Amino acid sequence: MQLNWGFMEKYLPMYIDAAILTVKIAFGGILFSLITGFICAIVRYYKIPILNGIAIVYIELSRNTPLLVQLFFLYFGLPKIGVVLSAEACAIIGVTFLGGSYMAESIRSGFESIDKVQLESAASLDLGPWLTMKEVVFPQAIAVSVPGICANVIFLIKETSVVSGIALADLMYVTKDLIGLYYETDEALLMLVIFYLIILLPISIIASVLERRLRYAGFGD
């Protein structure tokens, strides 16, 4: 296979800009999805009336609808009722909406892994709900949830590839655009793979190191 290195060099800056946009969307979406997931996990763990039902509906709706459909609703549907958001804002909200449900289930599974004896001991010491959560539940729950959270982070970064559907010049959009214009398919796809590896590989390595350390520390067994 003879690659057109001149083509790759010429459009490298465009891929760098697209990678920056991809990381920006992924970072914003992942950050807010962690916040959303944590709130939903607490609501479901403590079975807070009304809010628990809302959280269940949200999680089922989020997990059972494609991200692209959610993006189309935000970008094309909301303007019909007078709510106009930028494509970038729609992408971050969409990733948050999808990711929040997955993070919620990962974090909730961490909460539910806590032995009831520890909760009873905390109650016998009169720690109260806040201190019990802070000192007993949260540290252990997060440690158990780390593998799931890391897997979700990688999943959400890969899911950002669909934001090209709302005309955002991310890595996938640039690749499809260049293939359509110049038919340099191998070169465009190779650069796409390389940039996704640059983004995802360090995260995957960090996740593996974290999981190993937690396993050695006695969590996640």
Given for the second form:
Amino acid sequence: MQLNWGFMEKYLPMYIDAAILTVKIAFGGILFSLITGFICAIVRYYKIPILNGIAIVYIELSRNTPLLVQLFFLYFGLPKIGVVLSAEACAIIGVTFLGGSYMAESIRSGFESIDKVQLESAASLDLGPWLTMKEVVFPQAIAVSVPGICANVIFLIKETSVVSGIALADLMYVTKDLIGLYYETDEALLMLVIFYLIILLPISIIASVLERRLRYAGFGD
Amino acid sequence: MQDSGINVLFMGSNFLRLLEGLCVTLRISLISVILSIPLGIFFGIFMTLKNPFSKAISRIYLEFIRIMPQLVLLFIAYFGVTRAFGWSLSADVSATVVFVLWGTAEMGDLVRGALISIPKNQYDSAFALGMTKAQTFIHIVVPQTFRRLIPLTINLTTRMIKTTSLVVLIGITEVLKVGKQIIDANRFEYPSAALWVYGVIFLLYFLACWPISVMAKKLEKRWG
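Same protein, the form predicted in complex with the partner chain this time rather than the form predicted on its own?
And the full complex, kicking off with our chain again.
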């Protein structure tokens, strides 16, 4: 296989721009899905009436539909009722809509892992719901949640590859473009794989290190 | 006629066409799951072997498949393989190949997890009772891993269905593509069709995946 290095060098800046876009969407989406997930987890944990029902419906809807379909609805469907969003905003909202439910389940499983005795002890110390969450539940729950959250982060970065479907010039889009224009398929695909590895490998390594460290930091038993 | 876009769905055979489109992706995911299960079981057992060579190979395979977005794998199979080996695979075939490779990796990891979760003293007890290795495997290991694996395998099916929605991006005419055709055909009469068509596709995917997820959750609770 003879690789055309000149071609790769020439289009490297395009790939770098595309990678930055991918990272930007992933970062925004992950940040907002952490916030959404945290809110949903709190709502589900305390079983706040009405909101709990809404959270359940949201989680089921988001977990059982593909991101690409969610994006098509946001990008092509919503403008028909006057909600016009830029492709980038759609992508971030889409990733948030998808990721929020996954984050919620990971964070909630951390909350649920806290023994009931601890809540009763906190109540007997008159800590109140806010302090109980802040001082007792959260610090222990986060250690349980982190592996799940890390897996979700990697999953969401991978999922951003579908935003090319709504014409955002991310890594997939650039690759398809170059293949279509110049037929330098091997080179374009190789750069695609390398760029995804550059984005994903460090995160995957950090995740596994974090997981190992946190397993040491077991609280209670 | 601002809000008449919903009528598009009931015109002619539009709704039926959407369902047919959904069946295209469902068929790809079903075939892939059916092929991935036996292959994944073999791969899972292969991963538990102590041989360093087999360990390295399976590890590289698993990590590569896992770290790459499935869409990248689809591009490699559809555009790359054609170019590199001169095989011109149809989009359907390359999608199935990719999803089988992906499903095998995921299924293999589930099988491996279930196999190593069986404590060593169970093997010792079985051997102490005079069971052979084969008997231990059939009577002790298989029944326990089976229970653990069923809900996880069902979950893998919903993931497969969701992921196969990507095939539209390598040009397979499935439900999103059909939806786009319907919208384009009615662009002037029903400008708001996109909202309804994509809304319905969203619900169709939900209706395909949700019952399966609920079943998996129930089984997990009962056997977990």
